[in-house]
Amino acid sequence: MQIATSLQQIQPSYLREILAAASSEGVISFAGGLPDASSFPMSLMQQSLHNMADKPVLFQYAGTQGYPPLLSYCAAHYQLKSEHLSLICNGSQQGLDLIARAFINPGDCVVMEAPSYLGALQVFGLAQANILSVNSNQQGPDLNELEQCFRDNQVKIFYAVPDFHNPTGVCWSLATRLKVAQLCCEYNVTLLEDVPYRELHFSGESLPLVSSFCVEHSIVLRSFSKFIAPGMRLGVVSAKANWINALIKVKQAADLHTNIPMQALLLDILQHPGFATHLVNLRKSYAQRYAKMAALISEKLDNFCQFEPVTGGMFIWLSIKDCNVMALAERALTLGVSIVPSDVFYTDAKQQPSALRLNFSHTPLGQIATGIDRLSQSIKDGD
């Protein structure tokens, strides 16, 4: 049987491929967007997990939209408008896939920042969207380029990660947020705002969601993977009711509903008296790891690389002048450190700036120096 034409165009995920190698004994991984497993709030789960044995109703088939008490929590906590709904998904990645299947026809224009999240590039590629890229800077997307793109094309969706962007770590300025919202309203473009890292700010103020300035022209994707536990595979999509109802139809055909016991467990964690402390400690831990990695890069790689400071999230975007970053990633792996080259974050990597995405959240504090030493040696070996 022949593989579908749409799938033939999609390359395997570099990150999924490299994670197998990165998990090998002795390899220090700066590659995956992995949270720190030792930070998972296991103590907040214990009583809930124990009580589940007395709640067989949680293990029955349920409604597609999600566990009603969790949906109520999301509506209140995220201050959703009364005419808006949420849908609980198997991670925000499934939400992204449902949106593409519900709203994207082959050839529809989807705008993304360059570079952009690899998982979104794959989803929209599989949907056979016409992916248009706009360059980004330390304030967010190039606004002149974005408006020109909206003006010249019949754009359906603008996909963006405004808070601690993957892969660059950039947090959009307030002025950029306001202007993007204005442009989406003016040109009738739906903003697909993906905010998996929003809870991971460790300095500076938390800025309003871009979607809060264009509520009727936006869909918000949230994930609980980065600040609770990715193995629970839970995310939530919020938007106008008619849009969520369309997603529910697609999800019914996909998997009926998301794991109900995990949804109940998630709600108990979110409402646990110790949850706020968990978030504070997580942010402190990531701030320490970021500071350690940033200091070591400045000390040992300053002659080769440059990076812009970040105020949250999981990533440092390391620019390297005139470098074959794919070859560098291969050399680094042979020396026992895994990294992600910039090529995988572009629809077309040709003539794009050379860079690496480094993850600082996963590697224990005591191993970061060894990893940077190995990366430094990999770069020198390529000179």
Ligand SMILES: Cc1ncc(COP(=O)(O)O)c(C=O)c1O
The other form holds:
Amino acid sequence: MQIATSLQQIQPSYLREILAAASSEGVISFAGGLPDASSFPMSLMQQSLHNMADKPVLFQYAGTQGYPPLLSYCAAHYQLKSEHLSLICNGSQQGLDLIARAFINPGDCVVMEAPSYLGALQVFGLAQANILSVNSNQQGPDLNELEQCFRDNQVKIFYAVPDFHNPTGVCWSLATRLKVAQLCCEYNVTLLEDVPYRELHFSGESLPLVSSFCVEHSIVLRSFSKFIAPGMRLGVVSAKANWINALIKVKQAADLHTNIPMQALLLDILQHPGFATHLVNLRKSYAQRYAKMAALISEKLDNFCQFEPVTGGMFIWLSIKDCNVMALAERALTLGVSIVPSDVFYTDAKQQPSALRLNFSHTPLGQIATGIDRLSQSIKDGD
Ligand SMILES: Cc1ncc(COP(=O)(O)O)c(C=O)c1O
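Having seen the form predicted on its own, I'd like the form predicted in complex with this ligand now, please.
First the chain shown before, then all remaining chains and molecules of the complex.
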């Protein structure tokens, strides 16, 4: 049987291959977007897991939209408007897929930042969207380019990661947030705001969601993977009711509903008196790992590379002038460190500057120096 045309045009995932290699023994992984497993809030789960044995109703088939007490928590905690709804998904990745299936016809224009999250590129590629890229800088997307793009095309969705972007780590400025929201309203474009890293700021408070300035023109995708545990596979999509109702229809056909015991467990974690401390400790730990990696890069790679400091998230975007970063990633792997080359984050890799995405959340503090030494050696070997 022939595979569908939409799938034939999807390239094999380099990231999947490198992640498989990255888990080999002895390899230090700066490659994946993995949280630190030792930070998972296991102690906040124990009582809840124990109590579940007495709640068989949690293990029955249930409604597609999600576990009602968790939906109520989302409505209150995210201060959703009364005419807005949420849908609980198998990770925010499923939310992305449902949105593409519910709203994208082949050829519809979807604008993405360049570089952009690989998983979103894959979803919109499979949906046969016409993906248009807008370059980004330290403030967020290039606003002139974005407006030009909105003006010249019939854009349906602008997919963006404004908080500690994957792969660049950039957090959009307030001015950019306001302007993007204004442009989405003006050109009737739906902003798809994907915020899995939003909770991971090293200090201070989060900036307002871009969507808060264009509520009726936006869909927000949240994830519990990065600050609780990705294996629970839980995320939530929020938007106005008629859009969420369309997503519910697609989800019903896809998998009936998300795992109810996991949703109940998630709610117990979020409401546990120890949850706030968990978040404080997690932010502190990632800030330490980032500071260590950033200091080592400045000390050992200064002649070859440069990066912009980040204030949260999981990634450093390391620019390396005139370098074949695919070849560098392969050399680095043979020396026992995995990294992701910039090419995979662009629709058109040829025109793009050479860079690497380095993850700092996964590797224990004590191993970061060895990883940077190996990376330094593999860069020198290519000289
Ligand atoms: C920007 C972005 N969106 C969505 C996801 C998917 O997250 P999950 O499906 O685990 O919620 C990721 C995962 O790395 C991501 O980086």
